[in-house]
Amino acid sequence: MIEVKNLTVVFDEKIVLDDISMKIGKGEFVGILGPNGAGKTTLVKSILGLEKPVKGSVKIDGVDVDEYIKANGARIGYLPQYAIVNWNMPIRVVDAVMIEKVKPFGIFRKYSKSEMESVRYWLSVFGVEDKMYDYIKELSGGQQQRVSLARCMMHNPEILILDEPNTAIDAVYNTRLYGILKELSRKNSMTIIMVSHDIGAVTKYVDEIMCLNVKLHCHGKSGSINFSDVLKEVYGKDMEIVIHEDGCKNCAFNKDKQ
C-alpha cells in the first residue's frame, strides 16, 4: 500500500534521512523507532507528502503521494507529535474533535445525529467518552491526547499515521491504547505506522519494527531482529531489551490476560 524507494532527505545540506526503501502492506500495524533527530518525523512527514525528499519517492497505492494525498486525503488520519488544536481555545470536547469536518465557523451549528454518534463512539473508544461537553482547556494533557486520537478517526481513515501518540498518556492506558491501535488494525484493515520510543512496549503489539537513525537499520517482524545488534547500530551503545509476549507472567503489559 505504501511504498518508500531511495528517499533521501536533506535540511541546511544536512542528510536527514539517507536512502530508505521499505514497503507497508495494507492493514499491518508498523512501529518506527529510533533516538531523537534519527528523521523519524521527517519520514512520517515524507509519506504525507508534507516533506520533500531531495532523491527518491514515496507512493501509496501505486500513486505518487502529492496525488494520492490530494485525491484521498482524507483517508489518512494524522497525529503530529506537536498538537495542531490550541488547547486555550473556549470550544468543547465535542467541537474539538469535529474540527476538520466542518467548515469555517461551523462549530457554531448543530451537528447531525449521525455526526454526535460518531463523535461519542471515538471517545467511547478512547475513553473520554465522558469529557464530551467538556471545555479542551479543561482536560488533562493525557486527555487532550485520546481527544486528538477521536479526532484523527472521525474521517473513517485507511492510513493512520501517529507520531509519539503516548506523549502525556500515563503508562497504565498506554498499554491500553496499544491494544485499541492492534484491534482497529486487524478489524478494519486499517494501515497504522506510529513513531514511538517505547521499545519494549511497541514489539508486543506491532506487526513490523523500523528501526531509524539516518538511514534504515532494520526492517521487519520483532522475533526476527537482533536487537543486541541493531539497537548498538541506531543508539550508538548498548540497550538491554526486554520483549513483551503473551506469556510473560506478573507483566505489567499482560494484566489483561491473568
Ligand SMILES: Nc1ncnc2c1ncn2[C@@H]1O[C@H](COP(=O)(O)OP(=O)(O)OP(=O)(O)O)[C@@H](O)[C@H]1O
Given for the second form:
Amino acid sequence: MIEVKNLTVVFDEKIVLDDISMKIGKGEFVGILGPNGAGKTTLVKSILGLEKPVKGSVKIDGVDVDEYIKANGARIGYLPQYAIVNWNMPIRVVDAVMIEKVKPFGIFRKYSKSEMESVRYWLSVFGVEDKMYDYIKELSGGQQQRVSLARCMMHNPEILILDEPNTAIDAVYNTRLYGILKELSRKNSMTIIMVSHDIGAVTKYVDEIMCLNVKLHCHGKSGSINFSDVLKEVYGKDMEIVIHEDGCKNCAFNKDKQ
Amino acid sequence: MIWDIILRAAVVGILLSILLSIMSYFVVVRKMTFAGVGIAHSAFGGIALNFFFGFAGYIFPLFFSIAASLLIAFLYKRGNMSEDSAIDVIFVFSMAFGVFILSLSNGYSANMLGILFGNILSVTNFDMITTLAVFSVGFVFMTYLFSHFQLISYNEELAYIAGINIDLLYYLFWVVLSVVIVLSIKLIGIILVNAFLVLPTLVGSNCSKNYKGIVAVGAISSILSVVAGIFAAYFLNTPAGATIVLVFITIWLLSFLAKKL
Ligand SMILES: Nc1ncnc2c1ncn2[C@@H]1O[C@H](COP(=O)(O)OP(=O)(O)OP(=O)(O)O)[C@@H](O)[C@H]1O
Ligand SMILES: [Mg+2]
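Please supply the coordinates for the form predicted together with the named molecule, as a counterpart to the form predicted alone shown previously.
So here's everything in the complex, that chain up top.
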C-alpha cells in the first residue's frame, strides 16, 4: 500500500505539487491524468523518493519511501519518461533489459540461462523478442519503449510506476499494452501507477483515476465519478475537444450526445 | 640501461592505458571528454609548485588535479551553467598560475617540453611502483563497479532506485581519474593525456558495437600505441607522449578506414 500525505513539492519557489494526499492499495491499477506541467512526473518521482518534498510524506507498506527503497528497491519497476534515458549507450537490448541487475565485476559478466529465459519471456510479452541482440540506439522509439517495459518486469515488481508508457507506441499496440497491464494487476496483484495523456483509454482500463494539476482534483473509481467537470477544471475549457471516446461513460457531454 | 628505461616506461604506460580505456568508455558515453582536458591541464599549477620548491613528488600536482576535477564534476552535476566555459576558467587559471610560478623558478625551460609532451627518461622506479599500486586499486574499482557506472550512465533515477550511492561513485570516479591522469603526465605529457580518454573508445566503437568489445579493443589499441610509441620515442629521441599519440591516431585512422570499407 502506498500512502501519500500532504505532499507539497516546490521548485525555485514555485509550488509544483500542492498538498496531495492519497492512498493506493495493493493490486490497484491507477491512472494519473493532467496537462503538461501538471506535476505528474514530479508526483511519481516523489513516490519513488527521487524528489524530496518540502512538506508531507510518502509511505510504502507503512515505512518511509527512502527506507522502503533501501530494503526493497528491486521490487519497484520504474519506467521514466522516454526522453531522459541515454539511448545512445552502446549496449544491446538484452543488456538494457538486464541493466538494473547490477552485479560486482559486471564488465566480465555472462548472463545465466535463467536470466536469458526471463529476458526473452518479457521481450516476447511486449512483442520485441526478435530485437534481443540489436543495439538499443538502432531501435525505433516505440521499440525502445517496449524494451524499457520489459526491463521494468525483470524484478518481478510489487509496484510498477510508468511515466507515459505509451509515448511512441502505436495505437494498436497501446490497446494490447493496457490489456497486459490490467492482467498483471489482476493476476499478480501488482500495484500499477500509470501516467498517461490517453484519457479515453485510461478511463477504460484503470481501476482508479487521479486528475492532477498542481492539486489533486479528483481521485476515484473509474466509471464511478463524474469526470467531465473535473477534467474541464484540470485541463481547461478546451477539454471537450479531447474527450471523444465513449470509454468514459459518465462524461456529461458524452451522455448529452447520446 | 636501455632496456631498463624502456621497460619502466612500458610497464607504466601499459598499466595506465588499461585503466584509462575503461574510464574512457564512461567519459565518452557521458560526453565529458573536455573534463579530461581540464583535469590534466590543472595539474600544471602543481607541477610548477614542485619546481619552485624543488620537490619531485605527486603531492602538489595531485592536489591541483583533484581539486579541479571535483570542482568540474560538481559543475557537471549541477548542469545549469555552461560547464565547458567553467572548465576553461579552471584550467586556464592553473596553467597561468603554473607559468607564473615557473618563471620565478630557475632552470625550468629545459624540462618544459617533457612536462607538456612526455619524456620516457623521466619515468623512475618509484613511478613504476606507484603506478602499480594505483593500477591495482583503480582496476578493481572500475571493474567491480562497471555495471553500477553503466546503470548510472543509462539513467540516474534507475540507479537511485537500485540503491546505488550515485554521488559517492560519481565523485570517486573523478578522483580516481585525476590520480591516473597525474601519473600519466610524465610519460604522455599534459597536453596529450586526453588522447587516452578519447581515442580508446573511438577506436573501440569503430571495431565493435558492444561495450565489452569497445573497452577491450580500446585497451588493446592503447597498449599497442604505448609500446610502439615508447620504442620509437627512444630510438628517434622524440617526446614520448607525442610519439605515442601519433601511433594512436594512426591506429584510429586505420580502424576508421576499416569500418568504412
Ligand atoms: N528540475 C526542475 N526544476 C525546476 N522546475 C521543474 C523541475 N522539474 C519540473 N519542474 C516544473 O515542475 C512542473 C511540473 O513538472 P512535471 O514534469 O512534473 O510535469 P508533468 O505533469 O509530468 O508534465 P508532462 O506531461 O509534460 O510530462 C513544471 O511546471 C516544471 O516546469
Ligand atoms: Mg511528465
